[in-house]
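Heads up, the chain below is alone and in the form predicted on its own; it's given as structure tokens.
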Amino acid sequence: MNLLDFARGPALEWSFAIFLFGVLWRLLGILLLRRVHDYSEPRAHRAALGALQAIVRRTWPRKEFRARTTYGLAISYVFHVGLAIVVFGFVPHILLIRSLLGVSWPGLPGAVIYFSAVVTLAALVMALIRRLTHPVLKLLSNFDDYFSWAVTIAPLVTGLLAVAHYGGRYENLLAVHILSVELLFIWFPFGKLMHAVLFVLARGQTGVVYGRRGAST
């Protein structure tokens, strides 16, 4: 078995199987969780409402922040958008998609993915180098942030290497790139890139509680 069949079979099938595992598990444990009664008297009754307003309405800081958090929150959203075109746009990967899940959508043309790529790419650079100068993030930032921008980036970069046929035999850049994408799988469910699953259930709870005291979000 040579290195692109290895990243192709096996490490690809325990790798998503580690991935699920590890947000089931991370879910439930959190939904699991014993719960403290409020027995305070509800002044609405809106929970589900408050939870889709937090949800929504915390996508976009308070007009009060909006001067100190606009750099940061659009390179964030300039990163995450553009890796959602790449990873839900790129045929081979809607391909792969389907093979795991049996579901399937048209792609987006090359042009967009490259360019979707190239843009992420440099808004994931700018990301790290907001990181490393800003004295508040530098200070807070650990091992997990680090780690989980660069298991983010590798993709990126060794996807672009395939596709440009750039330092070494396709082959070869294929199963790297694939294998760096089975170490996002692996890594997904037990660091900070969780996030992209549990913030629905943060702001939800948020404005669970908001709603209950009839307070907005």
Partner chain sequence: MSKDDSLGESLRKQGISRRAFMKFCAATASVLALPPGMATVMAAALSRARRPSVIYLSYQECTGCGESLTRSFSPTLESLIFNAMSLDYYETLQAAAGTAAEAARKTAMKENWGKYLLVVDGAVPVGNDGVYCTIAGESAVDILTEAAKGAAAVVSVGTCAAFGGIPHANPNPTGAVAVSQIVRDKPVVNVSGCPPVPEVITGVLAHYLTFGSIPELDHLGRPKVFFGETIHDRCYRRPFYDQGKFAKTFDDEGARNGWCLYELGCKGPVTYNACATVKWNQGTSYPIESGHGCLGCSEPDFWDKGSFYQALSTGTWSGATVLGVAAVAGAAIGVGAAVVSRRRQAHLDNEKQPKEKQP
Given for the second form:
Amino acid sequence: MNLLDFARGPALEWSFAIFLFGVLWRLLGILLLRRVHDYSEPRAHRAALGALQAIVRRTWPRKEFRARTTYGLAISYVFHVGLAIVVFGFVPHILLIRSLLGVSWPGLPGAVIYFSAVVTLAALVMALIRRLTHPVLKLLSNFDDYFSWAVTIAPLVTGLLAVAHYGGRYENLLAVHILSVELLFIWFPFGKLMHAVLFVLARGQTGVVYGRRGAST
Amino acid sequence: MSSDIDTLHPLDIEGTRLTVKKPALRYDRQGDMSDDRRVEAAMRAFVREFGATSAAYLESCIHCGMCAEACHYYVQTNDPRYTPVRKLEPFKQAYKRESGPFAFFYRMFNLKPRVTVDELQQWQELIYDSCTMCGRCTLICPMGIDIAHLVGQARHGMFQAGLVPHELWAVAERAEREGSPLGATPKVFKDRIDWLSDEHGVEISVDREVADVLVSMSSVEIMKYPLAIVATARVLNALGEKWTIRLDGYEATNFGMLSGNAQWQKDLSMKIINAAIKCKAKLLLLPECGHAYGAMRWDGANMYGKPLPFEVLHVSEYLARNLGNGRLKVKNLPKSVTFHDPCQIARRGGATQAPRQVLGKLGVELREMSPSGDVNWCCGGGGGVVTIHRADDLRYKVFQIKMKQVDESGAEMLVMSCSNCRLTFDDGQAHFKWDKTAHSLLELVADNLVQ
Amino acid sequence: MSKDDSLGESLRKQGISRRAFMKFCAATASVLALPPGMATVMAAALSRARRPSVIYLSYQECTGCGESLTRSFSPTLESLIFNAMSLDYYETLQAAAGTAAEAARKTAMKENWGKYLLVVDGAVPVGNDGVYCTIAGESAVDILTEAAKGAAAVVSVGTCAAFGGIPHANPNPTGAVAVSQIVRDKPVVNVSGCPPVPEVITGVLAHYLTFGSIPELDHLGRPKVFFGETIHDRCYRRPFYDQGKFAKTFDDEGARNGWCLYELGCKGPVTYNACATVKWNQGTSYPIESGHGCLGCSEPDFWDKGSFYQALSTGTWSGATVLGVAAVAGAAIGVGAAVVSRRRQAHLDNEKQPKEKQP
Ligand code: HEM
Ligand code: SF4
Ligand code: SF4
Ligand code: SF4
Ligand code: SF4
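Hand over the structure of the form predicted together with its partner chain; the form predicted on its own is what we had up.
The next block holds the full complex; its first chain is the one shown before.
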């Protein structure tokens, strides 16, 4: 079995298994902790609406906060959108998703993907520089932040190298690319990348509280 | 009124703000527990807080640092120590080690070290002196993490560890013992009512057996802004309400909550709840006090353990309702006004529009601060911070945001609906020799009533 | 024709013109990616070369490689180059049979000891002492071992000989291995493909005749000139791949428009072979031109890499069992973690809180 066979076979299977294992572990470990009932009389019976509003609206900042957050958010918007384009727009990726979940959608031309990947890469590098230089981020950051950054940028780098046939034989580059994605899957449930799932919970909760109070979410 | 506490921590009734006199020697560690016991007590209390809600919050922070940009302490100092989510560090650490889904591994490999008493002590300043629980950070956080709520939970552990700032502990203890944090004991209160009633020729109903409306007061008002009592009576009398003040349940401030003692919080809330039930009140009227609103409107039923059998309204909501339905009438006030939203009533309370409706009925020209409403800047005195002498310099620093906002609004008059904000403004005014005076929305209405 | 004739003489005897010979040399030089001037050098070298002895052994194979090699009639390049050599043993083509055939092999080996070229197609079974393939009572592995001893070089023709191929595929009941697993002390050229492109075989032989050496090999022992690029690198459908235009079925609009076959399982991106450049049937076309994706036949274990019709980017795993087990285990541990936390809380709730002392 060569590296590519390993990456496409057992490694893929195990990385998904660990992903599923970890996500369920972490989610249930959170969701099944105790809950206290809120007996206060709601101002508005808007808990569900509030949750939905918060989940959607927190995607962009209120205008009052924009002046102080635009730079950081622009970076993060670029790399999130870029990641989405690369992850969900590239036909080989769509085929993998289809083979797992049975759903698919039309892909984007290679040029769009490569361009997005390069832009995303640049934005991620800027995010790292910001993290290393901004006093608040410097203070907050820990291993998780840097490692999650690394496993996020790794598939982009290896993917671009594979496309460019740079640094080795294509099948090995492809294998390394797939392995780097698997590393991302394996790390996902255990680090901050899990925010891609948890944001629904955290935003939703605050939305419920604020929705009941009739406060702006 | 002359216990140990009074000799050790006498009240400063005469100063521009109401708290205990600046202690010559600070006691920021209560009790004589060993360090280990303190840490253990904090951990126990922390662990009891960790439910599904706080867990989801603590798990989802992505260290993006945006919360700092919303917090007046960071914005005014540029000191990253004041980043909101960092104020939770010991709490988060305890969570990861003790309660999170991966707690076992955190303990086994010591991935998060045990919290030490030094850390807790260091964090006292962050959890108390530099957080007003205003919830601006909650509003900016892209993950929607309610940091202000978590700070409140973290204070529970700090209290159990005996690591509460001197003044906050002293007033909380006094509230539990005397029923009021700032010397407004039933006797003092009754004397004030009698005097006010004489002086202003207004009937103030005390201890009625049965009443539709139970009126509660903040000790800040009783001791510092007693005209609020008169104004409340005028409004209720004008409406012809069957109302009362009860000496067995009137103090609406809740320093049990602010200092972090859940039991005291409950004791204080239950006094009012029981009084309201006793007189079969249909409505509990809360005074112009932000945290009193949060404590009763949103936490009251949870202290009671079931839904409250009466309605709870902040006085601004009550005014808006009765001005809106025409039962109450006011004269036109040809002035420009800017309104300071108390965080606990607007952003965290949802009653943002009520004061604006009231001001609309008064016909004033409302000049909003920028930003205002749900996104307003905190006055810097909430969460018990205004009581802490140690925090004064920092508080003045953040108050400057407010001064700038008010000045820029260009309004002739500055109005708010929280006596604690008002206290903070008065103190800031004196400190900076500022030309703006804070006014009460309630008093403004009472002064302009059409009889 | 006599064995001692030079190649030039032998060709002349067959009535092949100098012109046709030069054309062959030019074509072969170009297939080998040699500079144009090399065609003359090659012609000169080939004319002078003595026809070397070639022993062609076949083991676990389907004769597809032989078919490929001998597909067409004279005067094709293939037959030409074979006439240029002394093929002393090749079961498929030789007239002799039985002991006579074996004797011919032994004689050829003896006469040309140390000089003959050994060509092998088919994998070699080594399971159970090699009983799964025997000729005249001798096992394939033994014959090969002995024959290799006297060979100047070995050419493994086809993926079976080169990498084990289909006999080697899971579960490999005969213990089939590649020739290079057995012949360790002689240069082995792997001309893989199932079957290999005929010009690739002749090209390698021509190179050997011209330069007396084997061409430069890649890490899998394949000549770099033919196996240096992937099918995908040189595929005429590549522009469609780049534009994201893919055929979804074998008879849809995309397929008719000649769009890329990636979604239909084409393994061109990871397959190194000369199909897309040299093509098949005298340069007529290659499989992708006929509308079918590349199977990856020139790569080791191509038979065991999942379905030929599954896209390269999809995984190759057995089933959902591992995932199911993982999900159940994760859920169980998650529930367990929550239960432990709740127990601790309940325990703390029941304990009396220490009474606060006054300062
Ligand atoms: C689907 C919902 C998602 C949401 C709502 C979301 C939201 C966010 C937000 C608000 C930030 C902070 C931005 C900042 O630093 O200013 C962030 C950071 C980040 N996100 Fe996401 N994200 C999502 C999915 C993902 C996915 C799928 C990945 C990667 C696989 C990802 C990778 C990252 C990384 C690496 C960072 C940190 C960058 C850094 O500052 O070093 N996110 N995300
Ligand atoms: S609640 Fe207010 S004071 Fe406290 S950290 Fe958040 S923004 Fe700062
Ligand atoms: S804004 Fe929210 S997610 Fe970002 S660092 Fe602060 S608490 Fe964490
Ligand atoms: S048909 Fe196959 S080799 Fe050709 S471009 Fe598509 S994937 Fe590549
Ligand atoms: S196209 Fe691929 S599968 Fe077909 S013969 Fe060529 S290498 Fe083999």
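Under this definition, the rigid core comprises the largest set of C-alpha atoms superposing within 1.5 Å between the forms. For clarity, every value in this text was computed on a predicted model and none was experimentally measured. Positions refer to the first chain, counted from 1.
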{"property": "Post core alignment: R169 C-alpha displaced by 2 Å or more between the two forms", "result": "no"}
